[in-house]
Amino acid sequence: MGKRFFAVFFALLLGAPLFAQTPLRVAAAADLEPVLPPILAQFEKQTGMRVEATYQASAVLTTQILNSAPFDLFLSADLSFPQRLIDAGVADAEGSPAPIPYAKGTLVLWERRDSPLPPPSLALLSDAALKRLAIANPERAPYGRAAVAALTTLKLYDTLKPRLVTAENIAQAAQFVDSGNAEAGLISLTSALTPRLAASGRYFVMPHDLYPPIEQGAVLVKVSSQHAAARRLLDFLLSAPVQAQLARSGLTPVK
């Protein structure tokens, strides 16, 4: 009897699976990093499916999918990036010509509690003592575009542009201000509500009329061999209990 026989025998004896299940691979916008892990854990428990998520700026994930990265589902922080994938013929939205909305984001101004600056508000953005303001890269991250739009609407962008500390994505922007590399940051409410940032800082919700809505959309990746599983996960995200969970985590439900 060869080694393979004994490996199979002991796997059966111990109740171990002979072949690992191929995980469902999710490309997720960086603002979902504080929110998605417990939701995916619930999905795995209910379905027995394994899920792996990669968190990056939406533009970075879009480029990876265009270059044939093996993702099954893309959860963007806006609608424009998944729309590019639909237009390029590499993704679909179950017969819809547009991405499937699953949430809306909120932009906040955050600073550390021990900051010598005044509490976060619109007035803080005009304060000459504010020397470094963190934002996500507006070319890669929808929250970065929202930050630039808000500053432009307030007629503060030209003044603050030399003071901007630009991060690769919204999670890194939150890290910059939390670590003291910036004195304040325009970040996602999902980041501001994490236990770490909630304990160490305070935030001000930027008025929604200062920037275009941050509508977050999903698409299924066409090369995926797990369309049914990806659609099942998307339906799970759109279910009432999970939408309520998203709301508690800083995202506005679509239902």
Second form
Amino acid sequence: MGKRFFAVFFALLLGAPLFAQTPLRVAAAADLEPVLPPILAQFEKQTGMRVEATYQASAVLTTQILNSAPFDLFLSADLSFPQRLIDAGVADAEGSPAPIPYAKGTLVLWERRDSPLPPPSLALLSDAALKRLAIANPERAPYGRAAVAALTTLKLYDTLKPRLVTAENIAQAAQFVDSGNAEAGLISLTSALTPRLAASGRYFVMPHDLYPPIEQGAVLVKVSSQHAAARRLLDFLLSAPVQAQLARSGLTPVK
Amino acid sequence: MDWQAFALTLRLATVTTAILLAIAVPLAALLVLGRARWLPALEALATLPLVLPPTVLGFFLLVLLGPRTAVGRGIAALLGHPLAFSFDGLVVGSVLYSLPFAVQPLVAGFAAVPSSLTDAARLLGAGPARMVTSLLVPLARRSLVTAAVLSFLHTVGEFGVVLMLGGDIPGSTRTLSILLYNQVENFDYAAAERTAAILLAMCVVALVAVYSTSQQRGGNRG
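Same protein, different condition: the form predicted on its own was shown, now please give the form predicted together with the partner chain.
Now the complete complex, all chains and molecules, led by this one.
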């Protein structure tokens, strides 16, 4: 009796995933975490499909996909990481040799509202009272790369270098500033616009001519068994109403 | 090879181990010899860092020791700089993170000292300090070695706390484990393999050295 019960129990346990519909798996850059969930919910409602998103630094997701992580669609925060996947032959962009751009990112200088320093502006960056400036890792986070480019254009990089604290991604860079450990940080507009950070801080939009555009690109993962569904989600992202929604969340539409 | 990260990791592990032993020996002695009702609660508290994921512990420390709390402001006034993103901050984080690895072997070692010996010492008028230095520590020498080795290695391999609390500053918070992670994340697998090989070789050499000396001691005793 007991034995049979366990046999049935384990059979059900093993068999359960077979009956459930496999969700569409999206690997999404960390800066999309505040933006994507409502968009994915709309998509699920319209199509009846189930979508699961994983948010990580673009470099981390790239390594995972290179090592055959079970994702269907990759939304990177730049073009170089998805390009790497195309070159390695594990992803494609609907026949195009380059990733499909879906949005552009904006870099902002963010500071807590209760900071004793002057409000965020370019002048704040050359203020001697700025002891710690948080940025995302320039080697793997596109916003970190943009931050270093902007500081270099401003000829402030060498002066500020000893005062830079490097975070894993923009979310952690924001955390360093929000917890008061760094006086200011260069983060994404998508993070600065989240209710949590909008309540505790204020931001200054870094002029776009200071850094190369943060173009964000998408690719379809080749091992995916749900190519059509992944393409449908990508088309949905590129549709006019969703692009308008991206604009409200701090990304610049590409269409 | 980044010798700066190598030297920094050795310094962090050495300082952390020294501080941990200074804390853990009296703490373990109190836990074994003490009779107070609240001691189990204290032991539980000293074991708690095992439960928390290191990144979570690092995040709590970042917030708790930041300039937005009274504790953080006090420390900053004392040191002249905030604790986060500094070597001192990593030492605080490492001591908390590795505390169970120093305390647990010592508690086990001290508890294995026969109670007839501790009772005799007590009857002859030995105070708690004397009991620890003349009785517990000499008899539980192997546990002391184990505690030191575990604390040291656990600090060398520490990653999550440093990631959250460090800010990746070369020479002050970029440890070998962070360097290794950076190399892997930047697709520089050849450099990562070299760093990992050095890290492993260093630990094997240290472990063999420690275990061969403590083995000899065991042999002499028997």
